[in-house]
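Heads up, the chain below is alone and in the form predicted alone; it's given as structure tokens.
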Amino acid sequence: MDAGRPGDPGNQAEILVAGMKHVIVGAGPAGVVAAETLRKLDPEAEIAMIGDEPEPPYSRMAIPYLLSDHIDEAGTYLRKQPGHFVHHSIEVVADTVASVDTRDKQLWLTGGGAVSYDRLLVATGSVPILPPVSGIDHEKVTNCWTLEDARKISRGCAPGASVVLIGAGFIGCIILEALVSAGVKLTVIEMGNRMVPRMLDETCGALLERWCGEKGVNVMTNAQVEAIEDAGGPVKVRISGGREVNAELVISAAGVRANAKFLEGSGVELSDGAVVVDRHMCSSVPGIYAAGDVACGRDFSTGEYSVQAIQPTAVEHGRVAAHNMANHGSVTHPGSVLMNILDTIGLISSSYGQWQGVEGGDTATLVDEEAFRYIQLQFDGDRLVGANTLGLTQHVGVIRGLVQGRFRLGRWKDRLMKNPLLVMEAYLAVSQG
């Protein structure tokens, strides 16, 4: 979308009103950051963050932590000091947002009432989506998504009890990590040929499902559940290919969608579900931002906008959406490069930017099968422009540095197509020369 857009802080001589009132729709980290964000620059503004769960905000991205009993519940809070929102005056609300009337700035809740918005953020997130699979509804299976989910799998996963984990995507094999360490006897189950196929390609994918193997996860790719059935105690679980597992505790973690249902007939424009945004973060209703899973955002990369779902970009998104908010200049955000770090039983996978490459480009790899050792580098010309790592922890965060500089490589594009393991030296000679 064009930063141009009517609505827009770049296209508004506006003035920072007394008694401005912000009104925040969801408890994560975008919307914990804008909340503290807009206290900064407008310490006079009314500010209101609605979740819509009984616990302080907190990260989801925790709760394998929590799993694996490395915190406990407070450990997920994202702010861990007691009264920390009361202390920066910013009113926490546990109840749900029914619909939105854009033309009066009311939110209406689904506890009964509305409130009253200046300007609005929707930091809502994304929810889990069920396979369409029957018996999906039965009282062993759980998501892994609230902090409700996280203590109905602990009591659940007792060490050597039977667990079936549907989808080995990002999300999947940070759960998996946290139920290994409980010490159950797991089954993976993918649709894709390979795990976390939106992450790895097929080589690196193959290897971390070699290495799951090793470990003692049982991991079927190209695998469907067909169906769970009650099987008087434990279910059973019906996969593609006439296969069954019996389990104490089935787990989805078969993908999310935005979170953004309550916006539909509001005037704001969706696309798939999510919000769509320009780059100051503001929807297609002036005065209403999106920020984090909820928002198509741009991708740094290749200048289009999609559902971004990564913690860092969340952030990043609060952060610009509350400056614009309370008419702090015009603050545009540059595009997220897209970057997945994952720790898989202690493998560590990773990828950057355009890790699928670009067409007419070219492609640098080196593999050592045997020790888990994987890198490929994406180029588009002279520039690195993505990246798929497996094994290897010293200097990945180069990488990063070489796609978001995009610098031109000259020569050692080549020193790098015969050897990709030297984007240190690599980067050391772009960025300082």
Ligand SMILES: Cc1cc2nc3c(=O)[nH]c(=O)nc-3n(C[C@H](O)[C@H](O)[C@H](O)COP(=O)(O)OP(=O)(O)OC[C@H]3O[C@@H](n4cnc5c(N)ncnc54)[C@H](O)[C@@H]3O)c2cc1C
Contents of the next structure:
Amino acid sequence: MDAGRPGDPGNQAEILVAGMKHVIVGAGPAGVVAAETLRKLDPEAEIAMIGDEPEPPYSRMAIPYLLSDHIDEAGTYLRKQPGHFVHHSIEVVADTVASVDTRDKQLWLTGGGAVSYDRLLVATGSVPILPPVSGIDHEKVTNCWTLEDARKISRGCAPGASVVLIGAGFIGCIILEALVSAGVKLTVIEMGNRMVPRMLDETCGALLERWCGEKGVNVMTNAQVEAIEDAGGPVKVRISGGREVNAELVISAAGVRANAKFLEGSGVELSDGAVVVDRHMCSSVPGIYAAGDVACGRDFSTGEYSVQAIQPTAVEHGRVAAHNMANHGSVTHPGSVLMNILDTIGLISSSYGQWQGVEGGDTATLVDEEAFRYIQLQFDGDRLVGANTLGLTQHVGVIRGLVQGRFRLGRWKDRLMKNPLLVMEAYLAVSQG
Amino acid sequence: MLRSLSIDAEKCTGCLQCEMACSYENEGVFNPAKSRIKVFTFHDEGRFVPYTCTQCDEAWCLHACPVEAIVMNKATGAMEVADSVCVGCKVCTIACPFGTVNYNQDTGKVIKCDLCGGDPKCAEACPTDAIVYVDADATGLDKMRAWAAKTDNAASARG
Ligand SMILES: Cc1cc2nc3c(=O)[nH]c(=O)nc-3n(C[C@H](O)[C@H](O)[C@H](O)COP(=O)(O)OP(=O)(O)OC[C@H]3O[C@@H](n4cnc5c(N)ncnc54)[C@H](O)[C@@H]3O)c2cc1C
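Alongside the form predicted alone that was just displayed, please also present the structure of the form predicted together with this ligand.
Expanding to the full complex; the earlier chain stays at the top.
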């Protein structure tokens, strides 16, 4: 079992030095899970979590459901019990960390103060990238990354308003539904040749695009925003190929990058702006760890290090980092499986691991274009290593189970090649046979 | 003492009474498609395998939930979905490596076995004792849970 899981009984026996001072920068899922895990591991530790957003710790992932009015702002909070952090003696500090002095083990806050630490966790997430075009700083342009952004989007989405969404990546696709149900006239501009190009294959992405089209959303793929011009009222969005759209609101969901600028010059090694960590989530500087979107961590499938920027990975990182902060070397990160599930105006797609396939591997596919159903499985020998699905909602988790269990499928491989929908049966047969 | 569902596939005749009882208890309809327990049929071998959540210690679903909508019922040990909190993001459905958390498109929420609050209707309905509700220690659950121990994941995480 994964010893890096909170709730494991007997964890306290692991602690070598109790009562250390742990400081966590960032109060997102990675930071919160790390703080709680540390508390379980060491009841005497001093734990402070510094976050720069004005709200209680919340989940960005819940923002689409706030936009579609399924929940209120409190529904996005990571912990629902009032006084949760106080109860667990986790001090939540509202401030921004400006820099870290790794020699004297202290960090500086923009508010002016300094905070010392024995162990430091960098869990500062990522920040959205704005496409480098003129007019992108116009007040009618917003990201969809924070609760503050969500409020701005809600205000700008009056029924009938013309809205341009830049980027049909996974975040763009999840918020489509909220925008459509708000009754706006929506145009989506995607640079890639299909929707969600970094998560879905050609067939899947194309089906999703057709689905959106049938729902009245104008999706332009292979298209780029060239400029955003102030036109008094709505802005004029110029798009490659000489097209233009007037918009009352422009939402940019064009990708993110790790948020570790405050570490520049600190001696902590960064790669493409993300914190390089080892399998203990430890950075190049002993005593400093990183977790979540800001960390360049191990990928389960490839064994390589990359930024996955997904919620389940942030939580796994937070847990593993906490164990090693409390007792270095106690838990090794096996790598996280890259996976995602999207609901785009009611059509559900998912991706797992090496969905692009591996060299010398086999692919099984089954498609029903009329019904918007699709599944493709990727094999390496007789092991499942990745998949894409569209229109499937039942037992999809077992795909992760097969990938992460590295089960040898034996004769079930041929059966799956003929009918990839039999994943659950295959799993039962090989895991419990 | 916590109790859990013990499933003996050898005894299953594929009658689907468990699915009926489950969907009726939880959704108010006799509709196997809405059941939280599912009987898989292996035609070639003439075998039926009832399958549902084992309420595993790892609780992948609970930890993956971004809004704390899945919580453990301390009395039954079951991981329960709080409908009023669930936003329907489905991350738990891909996080659960057993495939036992499913999305219900009608309600926009996820569903999973909650042991019917300690009185599981599937076990009650099973005419052949293929599904029984017994002391957790006495079940063949270990076999179902062996999954975690088998993975590379486990080996290295222990290290
Ligand atoms: C709209 C939307 C939808 C999403 N949907 C999904 C989804 O369906 N599935 C999925 O897996 N993922 C999804 N994600 C991504 C997921 O939310 C992130 O992977 C996750 O939030 C990462 O957690 P984290 O703790 O690493 O970082 P964050 O949640 O970004 O938290 C980091 C915190 O640190 C704070 N911080 C940064 N710098 C400092 C500093 N110097 N000092 C103090 N505080 C600082 C930040 O303000 C922030 O509050 C979605 C994201 C968005 C925006």
